[in-house]
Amino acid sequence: MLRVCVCVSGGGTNLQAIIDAIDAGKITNAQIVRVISNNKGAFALERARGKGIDAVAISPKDYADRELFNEAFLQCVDEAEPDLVVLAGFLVVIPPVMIQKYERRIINIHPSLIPSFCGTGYYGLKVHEAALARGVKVTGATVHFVDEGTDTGPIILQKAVEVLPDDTPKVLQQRVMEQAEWQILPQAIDMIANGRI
């Protein structure tokens, strides 16, 4: 059984997609053992608690500096003894020591077709604003392994989503979540849990 730790910063829609996929049998041989958020008010924590999943808030604001927060964050992950760490809308830079410790065991979902609209500064609505400003006809989402760069790790899965003429960043964001993110993130976890990656 693959032990999964999910890290989130906000509402937790991708977390919900993972929970739903486990409940529906679309993800097999995996269980979420802990949900961690850097935001004490994240609705994702409520989603986790509602399913009886261990949910922990660990905020950088509670630490004197980033190094102390990083140590506490890594300890919080280690305590869960995960086989896989899933970054599902987690707006925290993962410390290099954690990337090394969990090499090829941390995955991230990014709301574009990497290498487009990714890297430092591209997150949330900013990704979709950039895609619309550029005038692309197709966008999508990518699941990738996390390395020490920003959105530079090996790609696991991608799914394309059509951009429509009257899209706003919010409308496009919702379509990318529904048609791509919520599909390929659970799929990637299932593939890892069952030895297909």
Second form
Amino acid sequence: MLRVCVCVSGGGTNLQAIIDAIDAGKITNAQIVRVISNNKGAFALERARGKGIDAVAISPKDYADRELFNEAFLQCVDEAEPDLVVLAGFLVVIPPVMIQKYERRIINIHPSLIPSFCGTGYYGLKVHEAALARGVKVTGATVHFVDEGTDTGPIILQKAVEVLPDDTPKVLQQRVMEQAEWQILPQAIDMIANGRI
Ligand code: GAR
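Given the form predicted alone, state the structure of the form predicted together with glycinamide ribonucleotide.
Full complex below, order starting with the chain above.
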């Protein structure tokens, strides 16, 4: 059984997609052992607790500096003894020491077709605002391994989504989630859990 630790910052719809895929048998040989949020008010924590999943909030605001937060965050991950760490809308930079310790064991979902609209400053709605500003006709989502760069690690899965003429950033974000993110993130976890990557 693959032990999965999911890190979140907000609404947690990708976390929900993972939970639902496990319940539906679309992800096999995996269990969520802990959900960690840097944001105490994240609805994702309620989703986890509602399912009886261990859910922990650990905020940088409660630490004197970034280094102390990073140490506490890594300890919080280590305690869960995960085989895989999933960044599902986690808006905190992963400390290099953790990336080395969990090499090829951290994956991230990004709401564009990397290498478009990714890297520093591209997160959440900003990604979709940039895609609409550039006038692309196709966007999508990417699941990739996390390395020391921002959105630079090896790509695992991508799925394209059409941009429609009247799209607003929010409308496009919702379509990318429904048609791409909520499918390829669970799919990637199932592939890893079953030794297909
Ligand atoms: C998702 O769209 C995810 O791809 C994005 O944040 C959103 C979180 O939504 N992540 C990034 O932008 C990372 N660079 P959720 O909390 O409902 O899953």
